[in-house]
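What follows is one chain in structure tokens, specifically the form predicted alone.
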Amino acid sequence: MKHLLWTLSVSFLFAGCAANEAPVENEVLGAPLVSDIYTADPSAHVWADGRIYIYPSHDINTETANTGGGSQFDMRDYIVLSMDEVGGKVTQHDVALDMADVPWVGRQMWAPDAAYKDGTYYLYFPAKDKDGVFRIGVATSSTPEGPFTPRDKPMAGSYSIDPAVFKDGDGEHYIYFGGIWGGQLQKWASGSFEADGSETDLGVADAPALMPKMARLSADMLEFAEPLRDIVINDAEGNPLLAGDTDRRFFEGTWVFERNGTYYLTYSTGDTHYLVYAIADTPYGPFTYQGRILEPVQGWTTHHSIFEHDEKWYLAYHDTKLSGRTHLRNVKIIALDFDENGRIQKIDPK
């Protein structure tokens, strides 16, 4: 394993302002949390060890060409990162998961997800089968940094992208996943696979928008445990988000968690690259749409996690500053703030 050293000073966050200007807060964002690796998509928890633990996507730099829908990003396994606290230093673990020990997938191992329960760690994991058609995966461990030992097949009834698990407090564990253009979902409007057609066809702007998907999960957190349903996403005045609607509508990337009582979606809006948000009164939704988390950072798309450590909350995404390609991004983490009445304080990273 490599140990490496995460800081944020005072004169970086001041870094680039003139002598004569106030600095935008939060207008420079956080290092890298690793260097010699490019990580992406973080999904953050806080565990019981009260130790902060990243499962990333872990890009590499491939010879597949970009051939649109995101064929570039041809990634092949899973490495861990863990800290004690946010600016501490970062453990990078070994693989926890490769696809050549998956028999399932023929490639692509995208953005995962981690969920805790009963002693197990478990790993959900988007990716394409043998047909190119992407399914989650599960894989398990008793260990948080992995290894993980993946099941022979894919949940059944999955497809699309970026699963993420959110527990209540009750106990209960739902997935929610999906992601249009590269992530298929656009795919699946009639209720099966539709191979052919653009990967951008999303159909007529003024109708609703594809909206995530989302099921309670099973007891022992292998399937769904009841049939999925559309998480549906409205605009102040209860109507659903349209597909025009490129500033607000889901892309991809959804990430769920409680604050006082309210449940916060938040997402990608992809080719647009705002991080947003919607809340609602229980996991289910329908969620009202609130406002945007974080302002466009260099990068192709923006994919996100929210956790809450030691009393204070923050944000995890990636952005692509030190290799300046679209597939090659680093992940980042920075504070994240609510007024009074729980709205998210807008991010601004220019």
The other form holds:
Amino acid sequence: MKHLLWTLSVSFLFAGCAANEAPVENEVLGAPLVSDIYTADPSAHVWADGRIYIYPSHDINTETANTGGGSQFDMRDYIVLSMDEVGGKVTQHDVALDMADVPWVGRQMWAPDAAYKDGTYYLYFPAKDKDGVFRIGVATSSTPEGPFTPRDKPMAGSYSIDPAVFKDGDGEHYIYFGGIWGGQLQKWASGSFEADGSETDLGVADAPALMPKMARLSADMLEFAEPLRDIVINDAEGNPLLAGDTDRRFFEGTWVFERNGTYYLTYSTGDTHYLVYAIADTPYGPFTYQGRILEPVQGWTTHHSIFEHDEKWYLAYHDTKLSGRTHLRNVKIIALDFDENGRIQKIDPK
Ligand code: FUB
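Mind pulling up the form predicted together with beta-L-arabinofuranose (FUB) next to the form predicted alone we just looked at?
Full complex below, order starting with the chain above.
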């Protein structure tokens, strides 16, 4: 019944839309997937069984104060959500990975992603090591929901946050990651970690913005197969987006997918609270900025993933409607539409 109502709502809203309008409204479709726990940063995948799996952050109400750098986001484990279809019954699985089982982790298990290859599921997760430096770890499982067994060290040469893994049509996997401010990417601007480096940005508005990083994954999915590269994001004239262009420049939360031969890089602009996208002809880019996907949601952070299920496209995202508190978020899913030229139709959550 719930699914029927959801489908009718979608049909009604789509029927009333002109080609360039957002297809849906969040009030109708964007109900929190679960309300027993707080979840955020949803990475959605449809594996071979056709079921939708969401790999979110598991927000918790700790006593950790907000002393800067996102310290109040003090998460300790991961819990996977799954469902047969959007709008269907959501299963909240048991703990997939606990901080206590990862020898190198000090604190703050942030936004994860997952991948599948040859019978094994891989969970990629950022967390601060014992020295307070964000690294990216990998854990493996024979089932999509876990439990996952972590490696005892983070990926060699990894840093910052928000890993996102994209599988290309030729079977190669690529990992994208990075986040400025609390995600520490600006502290790596010189190539090595500067503990006393900027907490807020590079401060040079007319310099090229910090770009997210990427590499092809090794055949065993556990390490970078090549040196890390910047993901270049240009404007329509082919010039890199600038640090001062806070409405468009990358902040955190990359996601990559391919549709009709076009590679889409989507990300959060952080302090301006937009989800935006850029396109390229290859998974390496360079990417050209296109526009916004989602206007600001309730809450400071905005993070997402995009997936296709039963020939429809969806945006998984979060807001803070359940709690009203920045660090206690709830994951939602909403329909996403493309026009005939492959342009993503912007959604306004209000
Ligand atoms: O959930 C903690 C952090 O908040 C994520 O890593 C960022 O993308 C932001 O959503």
